[in-house]
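Single chain ahead, by itself, as structure tokens, in the form predicted alone.
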Amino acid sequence: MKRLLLLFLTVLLALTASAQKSKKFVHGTLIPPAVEPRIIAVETTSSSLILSVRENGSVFQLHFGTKVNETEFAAIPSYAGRYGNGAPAYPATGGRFLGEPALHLRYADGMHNTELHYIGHETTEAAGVKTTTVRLLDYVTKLRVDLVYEAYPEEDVILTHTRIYNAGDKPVTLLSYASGAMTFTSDRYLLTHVNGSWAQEMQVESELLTHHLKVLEDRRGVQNTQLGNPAFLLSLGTSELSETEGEVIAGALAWSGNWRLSFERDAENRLTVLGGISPFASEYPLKADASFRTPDMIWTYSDKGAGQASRNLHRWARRYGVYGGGEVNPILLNSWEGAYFTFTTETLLRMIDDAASMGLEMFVLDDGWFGNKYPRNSDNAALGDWQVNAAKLPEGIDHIAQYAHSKGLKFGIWIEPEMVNPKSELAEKHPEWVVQSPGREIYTERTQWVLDLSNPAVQDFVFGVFDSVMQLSPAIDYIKWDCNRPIESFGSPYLGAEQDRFYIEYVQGFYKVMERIRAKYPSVLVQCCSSGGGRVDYGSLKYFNEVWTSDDTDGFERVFMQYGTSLFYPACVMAAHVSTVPNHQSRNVTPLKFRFDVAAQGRLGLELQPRYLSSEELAYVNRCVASYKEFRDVVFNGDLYRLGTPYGNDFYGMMYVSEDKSRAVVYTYCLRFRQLACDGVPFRLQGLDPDRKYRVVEQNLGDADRPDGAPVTASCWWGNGRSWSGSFLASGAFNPILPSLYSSAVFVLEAE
């Protein structure tokens, strides 16, 4: 690494020394050497991003949309004017721009300007990825910044970072450090984000953009995604969002902290858009040869509406932005809401049993199984001691775990490990580990305190967690990992007067941490659960395997969750489960296949006690887990097709279809009842091939909600068990009836 760094600083005063060397003065002012102008294209299979460099210097932003010819654009004359044609590819604080900047500083000597000039570009590609980087330089300060542009040409998506370098030999403070930027140019602008809260995440809002600046962000330094996420849908020349029509762009930051993300449209109607971590007490301090590189933004370019862009999304996401990404997760059961904090050996061994018996493939441990001093009984107390409670469990995990292996299933259990109750023996022993500011009440939500991730002893001891609750016995197949409670009253004593690097730092003391586990655990199953989707980025997916979606397990409630986080991640990560009724968090009844049919959309699981189920129940749960075993595989690792909405329509759709289209799999659902359902609801079925025949069949027929227990055998499309081409699968005549509110249908769909 000291070689590397070395060889690198020794290339950065060559290039400096070069460029001091052509450099003149006029009047005293610095006047930065003339490049030769020239085109630098950033390319995928379907999209060009084209930057143009000035003869001046300046790099300018010229399109990033449809695939175009590059040469062409060398033509276009950077006329008079502030900015000329285009937008600067990576704005700073200084010059002639006073929009909103990507990059702001304070130097030592308290000014704030930085103008970046151009003084060279590379490209090149490994395994397929193209990368290129773009090297600017204030010729006043020495500070240096890379842009680095990752091309992924198959699934249409650009990764952009910035790396900034403190060439000079003082210090300079980061205030504001976007990941990178892009402007487009039309005449609307329609944002499609997302709201939220706590089991409500991933609620979908759309608003035209006028003029000024439109901010989205998060401050809540952990479970920053409980009320909104670090990605959107930019639609350009509409005031509707589009499934299968019009240009629509995609942005997600993979930052598992503080984010902001920024919508600037000037007085030419450009529209700049900025992605990266939030400055918010955030001032980051660069000390000489010191650097630091920013988070990914992802983006990608459709011109078949919001649709596509999903789907560019989800296949980089599961090739590369996923821990495990596509592979095929087991169906569980997790004990929570089926046992909550009561439990003994004899409660899990029979829920063992229950979920062997069901076909399930994974029983989960959750809250509860450890704790001596200060037992885990409810959320009070224990967190941080991390012992098995030997009043509670006296024959230990092994004995659960083996147990579960026995019966063919494989075993998982919870943890919390950046969290710590203050009844606890950790916080008696170790109260500087826990974030505080000093002489402040230190807050507690949900009965409990962060521990400082910042600490690199604090970070020794996460780690340790995860690895001593492996060593409880090796049939220890996955883990649960949660984090309940947001940062509130931030200060962290490790850090001393630096607490503005604080919330930056506890991020990455977070990735070191997981960068260890998977070192020393590639194999095992990890979730990312943080009081449900609190945690749910393309920062924390590159180490988890899945999300828990929600702690609303609520079947028509996670229609409109799962809805919304589909525009952005794939169905492999989206933990979905059954649970019981009245549903634990709304209360709501709903049918158990309508529950089913919901959860079948990503990762299936039970969220309930077993021995609760009726016989009835219990016969209908092997039939549909059996179904969902047989196209789970075009769950993982289909294209998403989303067959409309479910804001404001009575009824909703949405599919998957195999990469080769041989197969796929189509959810219908009623939200609302309408006499008119009774003669059928057409759906027009996407992304099959037109030529081939499918057969069509319902799954999971009958229904153990109905009260005298009987099957229904009759299915509700009329074509149903039948061959029907694309095309006309297409057309609208597939109209299963759905005829009451709750009412559901999945079909597979099977190429001849």
Ligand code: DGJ
Second form
Amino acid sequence: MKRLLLLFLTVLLALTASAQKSKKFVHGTLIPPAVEPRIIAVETTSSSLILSVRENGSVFQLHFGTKVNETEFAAIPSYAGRYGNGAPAYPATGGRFLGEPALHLRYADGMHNTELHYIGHETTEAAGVKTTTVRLLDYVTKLRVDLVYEAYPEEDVILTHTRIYNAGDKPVTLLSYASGAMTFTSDRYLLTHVNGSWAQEMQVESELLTHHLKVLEDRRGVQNTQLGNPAFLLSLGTSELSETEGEVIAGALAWSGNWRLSFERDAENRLTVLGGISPFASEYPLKADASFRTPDMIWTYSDKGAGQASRNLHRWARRYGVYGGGEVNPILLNSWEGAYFTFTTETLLRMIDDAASMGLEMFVLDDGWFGNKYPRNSDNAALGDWQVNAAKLPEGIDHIAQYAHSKGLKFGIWIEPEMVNPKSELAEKHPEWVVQSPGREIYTERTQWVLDLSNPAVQDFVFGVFDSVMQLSPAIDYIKWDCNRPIESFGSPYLGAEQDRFYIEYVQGFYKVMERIRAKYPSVLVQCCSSGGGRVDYGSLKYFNEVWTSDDTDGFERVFMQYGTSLFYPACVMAAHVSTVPNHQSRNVTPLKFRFDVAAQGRLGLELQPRYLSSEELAYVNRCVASYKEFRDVVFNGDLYRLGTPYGNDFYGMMYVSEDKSRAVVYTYCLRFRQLACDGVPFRLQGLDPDRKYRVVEQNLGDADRPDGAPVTASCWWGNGRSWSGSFLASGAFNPILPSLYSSAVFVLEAE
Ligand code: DGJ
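Return the form predicted together with the ligand of this protein as a structure block, the form predicted alone having already been given.
To see the whole picture, the full complex is given below, headed by that same chain.
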């Protein structure tokens, strides 16, 4: 009996203990310490971002937009409801947040909840850039997140990124990890973004956002901007994209791999924008004591329409975002469309002679110069074997480069170091360097495979390609870095079971290589090409001087692509070449003048066989090149004003104005011709000083191949050659006659 009683008591004790234990589990909430509510303001000259720290430690964004007085925002009450005023500054899955998260993790115990609490913030300043770091902590999981806001006052740009630090003692998995979040309040949101394909990059489309989630994403691994771009414009309270009016936010992600932009419009009509690395196949493991820095997301706000938003981005890019930004880069002749894979030393030397006689400043030898066991005579062999092809170029590269220098030209050369043809010595030697998935076909595209840049040995190889090509001649001034396919059926032999790291570490590997290149070759010019504009983003532009905007050099198509590019990227990066007709991509025929007038919007170049130009054409080219040299500093460093959109319009114009407003260059085009009785087309010029007088001089007159056969010898504007006030030119009185399809005119304006 005694024994039975003892057993009963023991069981009761055990049950009570377990009940107490589970009771402690249910009620063992860790209440984070209360904090003093406060406002944190991140400011530029004309915009403010207002964050509010609440008593419970949550950090909300109250405002991003026009410049405000932050003190008034302290009076805004925070309701006990799900959000109250504002929206979480960096919404994390967990707690009361049920929307699209900026941050989503899985912890070692399988839980998904993160609740971030304010633990401090600080602002530092260096070289005029103010950096505010808001420190957050999840008290339960010990996850720490720093929200970093870098304010560029003069350019009205704010950069955001986060540092996610696992201060717990178990690994965690990052499922979503945006670079920043911004929330807006309006009744209408017009989203403008770009889509595209090869030879059709940067096609602009706008749409009004409905409720729920809109996602723009790229999953190509590399060539991340061939089909779209991690950049957007958001117009508030309107259904139309205006160049000059209304509130517009621009955003761009500095990342050269998979990206994701999301726009979630909630039941209260708030819109939250997130920008960051795409989490596609990238559940990123973060060990205890490890941290992850997200890439920069670049934001700007304009209350003067899309034009000002683009100008803000451009100014920031020229000063901070582009390697060598704003420096005038040489006018070049590229060998690709003029020679493709078929050339000898003699062919190249004659092209150099012609380039020199046309007043160009650089010759670039494109694809086809390398490979011996497997010569590079087409795109089906030799990628990976970066030795000079002795049959084609027995005298070597130095001979050609020195010849270019002797003619007063710089010299550039093409490489595609991230890729390998199956038919190459490299693929034979290092099959394990190829991106692949065990047991599966390694698909070729353009008969090539991708090298696994997540592997440090491949990073060394890729750096070595650049480095060894630079050793071919001390006269190499420019490298064209190409990248001609996306990643498919991804897999890294190097990463083993940790394939979730692949997409991110490929890009980090690419940046590591570029860091090494820039440390060793700070002044070599490097173009970022990827089948044209397949890698146009602010991640790569930190290392590259310019981009190859598109393989499509048709002047007509380029008007649209360059318009799309100009929404987010400055003219100084936009390589634009005059090529032959019919155009090799579109088969379209446009006048030589039109092709020049379009290419002169960016870094001008030629990409054709000069031998096929007539003597009239050569003389005309000379004139266009000479005139471009006179105004190109305004192209590279001026502010862009788009005078409308080419979409749906017969005529399009745009202009650059020097920062001091003393000089400008204006471009006008006829894209569709519908009536013979063509009066002048009024363009309202922008950005000029209304009170100053500008002498207006038309450029590039005298094209020999206008569609109507008549050389353009007289200006198409009655006011040409005289001086007019900025206000007059802005009134619509500037009305050049563009009398046929593909007629165009370029004017230089000089203040008196
Ligand atoms: C694709 C580039 O976009 C072209 O300009 C040219 O360099 C070819 N590759 C060469 O293969």
